[in-house]
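Below you'll find only one chain, the form predicted on its own, shown as structure tokens.
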Amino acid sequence: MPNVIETTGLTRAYGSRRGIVDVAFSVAEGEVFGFLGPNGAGKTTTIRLLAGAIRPTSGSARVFGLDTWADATRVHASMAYLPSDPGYLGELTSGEQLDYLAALRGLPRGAWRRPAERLELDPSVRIRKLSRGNRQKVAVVQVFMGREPLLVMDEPTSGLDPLMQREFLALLAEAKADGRTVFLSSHNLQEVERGCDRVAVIREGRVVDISPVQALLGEHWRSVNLVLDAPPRPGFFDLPNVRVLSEGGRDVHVMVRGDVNPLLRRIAELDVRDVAITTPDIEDVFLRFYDAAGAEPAEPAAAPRMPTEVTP
């Protein structure tokens, strides 16, 4: 499968300060790739980069075989965009700025319709009076909009609701069946899991790890917590990937790493009135980069016997 951006030795520098440093990455036709990284880790600078938006200090960023700097204006004929901070005019309400907008790329009046229907975004609102959330509804709506089949994103989802969100994955997913690619940067580690295929660590300006996501996610800790109508034989949990913090009465808190299919198997024995699996926060994925040891901790770290909110 022919690759769609590749960076060689791409590097940024703003004077005497840090900009990235030999970022070097592949990402495939097709696929649906992550960028994560803390606040001030290069991730925006990477994607101004990859959008033709500023010019490397050195190395290279290319798009369908086009460097993004020297061959902008095609890159961009490709390439649908969506900045951590777009500006839009305040006067306008939001259909008629996403009509604006797509205009310049080539597009129907109206095209926005659909997606905007699906995020609940009110087109007859001026875009100054819209709220946080809203005005990233319209920034969402325009980078689906079109056709085109390279869609890069920086923080997407920054601002929507849950709902939002979830609808959010499903415009995600049916881009990618349909055989586009994109590549987005994000602090949501539910997000990246579930949209991305495979995902780069950014750290300091360097690309410290690139992996799938699943293999990510399976070198860090998730918290189970249980209620059940009956409390569970002594060593019921005993699993090689399942670390027990408390079994005492019907209320239980497991720790799960890896493949969880054996632990579900094992509570599928039981009456279950109430269980909450809980994702890694972003921090601890990147506790291991940033530890200057470069050590995991031994035992995972106690989370609250039960969360405020339950999945059923």
The other form holds:
Amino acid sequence: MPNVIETTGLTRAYGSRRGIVDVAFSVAEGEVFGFLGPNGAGKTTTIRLLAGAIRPTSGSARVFGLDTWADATRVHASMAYLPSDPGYLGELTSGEQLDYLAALRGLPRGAWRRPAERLELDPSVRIRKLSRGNRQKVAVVQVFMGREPLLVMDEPTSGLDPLMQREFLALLAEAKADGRTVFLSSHNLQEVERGCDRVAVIREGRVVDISPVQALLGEHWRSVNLVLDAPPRPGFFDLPNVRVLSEGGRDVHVMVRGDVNPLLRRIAELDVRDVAITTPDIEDVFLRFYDAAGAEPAEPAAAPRMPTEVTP
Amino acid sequence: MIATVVGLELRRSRSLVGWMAVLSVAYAGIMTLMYPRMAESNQALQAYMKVFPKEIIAAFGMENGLSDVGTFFNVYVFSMLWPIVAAIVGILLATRPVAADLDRGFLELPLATRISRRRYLLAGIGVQFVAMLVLVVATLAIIVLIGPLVGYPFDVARFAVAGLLLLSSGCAIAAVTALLAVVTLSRGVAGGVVAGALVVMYLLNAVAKIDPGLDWLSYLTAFRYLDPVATLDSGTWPLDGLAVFALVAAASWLGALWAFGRRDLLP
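I would like to compare: after the form predicted on its own, may I see the structure of the form predicted in complex with the partner chain?
Shown next: the complete complex, the earlier chain at its head.
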């Protein structure tokens, strides 16, 4: 498949401040590509370069083969863009605001109705009266209201409640099913895990890893908290990819990396009252990349984060 | 597509321009109603003016006496009301499409669509021009409409020519502000510089009028060229003023368009 986005040596400096350095990646047609990094890592700078809002210091960013700075207007004709923390005109209703942006994108009036209904956005309320979450819905609706073959989004679910985040992921899946290409930045690993095919990790302005999502997550520790009917025998959880953090009585806390099946088989031998498995969060993922030698972290995070499932 | 932007910018401007037009109409209308009293009390007024130091009279351009049509409307409308109205509207409208909208996080949205940056800014410039035109017409229309009602049918053609001077000066204020807004991307800096410069120029012009030896200072100010007294009194075209303001406006707006297409947009 041809590449929709291609950057080579993309660098942007802000005077003496670091922006991004030598960023290179490509996004294939129909791919959902995540761009992961903590605040200040360079995500928004990269996206602004893709959107033609700023000019690269060196290197290039091309979308559909066009230079994103020199051919910005032509690039925009094929792109729906959601900037980080967008602002709207408070005196307009969200419907009026969306109609305005639709007109500039060559879309008919009311093109926003279907995604607005999906996200339960009331189009008749003035934007100044909307909560932050509802304003973010306006942003998400505007990006999904058209048929552009490329969607570029900077932290699109910021401020959305979990139900709306789920609806966002559904819209994302439909966009992918339609063959559209998506580039989204996030610091929410779950969002990237559920929505993306591949992910680039950016740290201090440099892309340090590009992997399929499952490969990225598979390299990181997951926390497993167990409440058992009876304490396990010593050494019961001694497995190559498992670390036991605490094993006091009936409460057991272990960390697992990679293939979880051996651990699950061990657990199945026990009478389990409760179990909580947490995915790694962004900090866990970055632990690896902040290790200068590239070695694994000395210890996995001790505290469980982001429970994803709890079964009695 | 540019019409869509113009439509929204007009809608966003209507409240500001509407209220400023009401203010201008009210003020200019009241002053026009007062003019007959001034004209009919010329001798008393001349005697009264002698109380003041000559320097004060010169600073405010009242040497011809307030019963003179050109002097009266210049003192109360052209060099007092209009610079304030034009500065408020020019600064607010010219900083909005670029600096203010970038600051509020809105600008990236329309500029990520099919409209080019320069067309987008051109729409904003068009609205600045229309706003100035509306204000000039409102201000002068009330004068020429009320004039006959109070027994003084002013020369409409002369006021129309003076209106061109007002329009070009207002456009110059908006254009310089627009250029500064594009260069600095800061509504505060652009607006502050323009407002401050206008105040300084007003003072310099007053000093130049007080001391003939400092007349050269007036060439540094816009107010030297915003002088319609001869136009209103004798129908002379203010060619130097029109030329200066039109040149500044055109150059600044073109500069803003050029710079906006080339610069980074970073809030």
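Numbering follows the first chain given and starts at 1. All of these numbers come straight from a predicted model, not from anything done at the bench. We call the rigid core the largest set of C-alpha positions that still match within 1.5 Å between the two forms.
Relative to the superposed rigid core, A61 undergoes a CA displacement smaller than 2 Å between the two forms. Taking the rigid core as fixed, one finds a CA shift for R257 of 2 Å or more between the two forms.
Superposed on the core, the two forms barely differ at V32: its CA moves less than 2 Å between the two forms.
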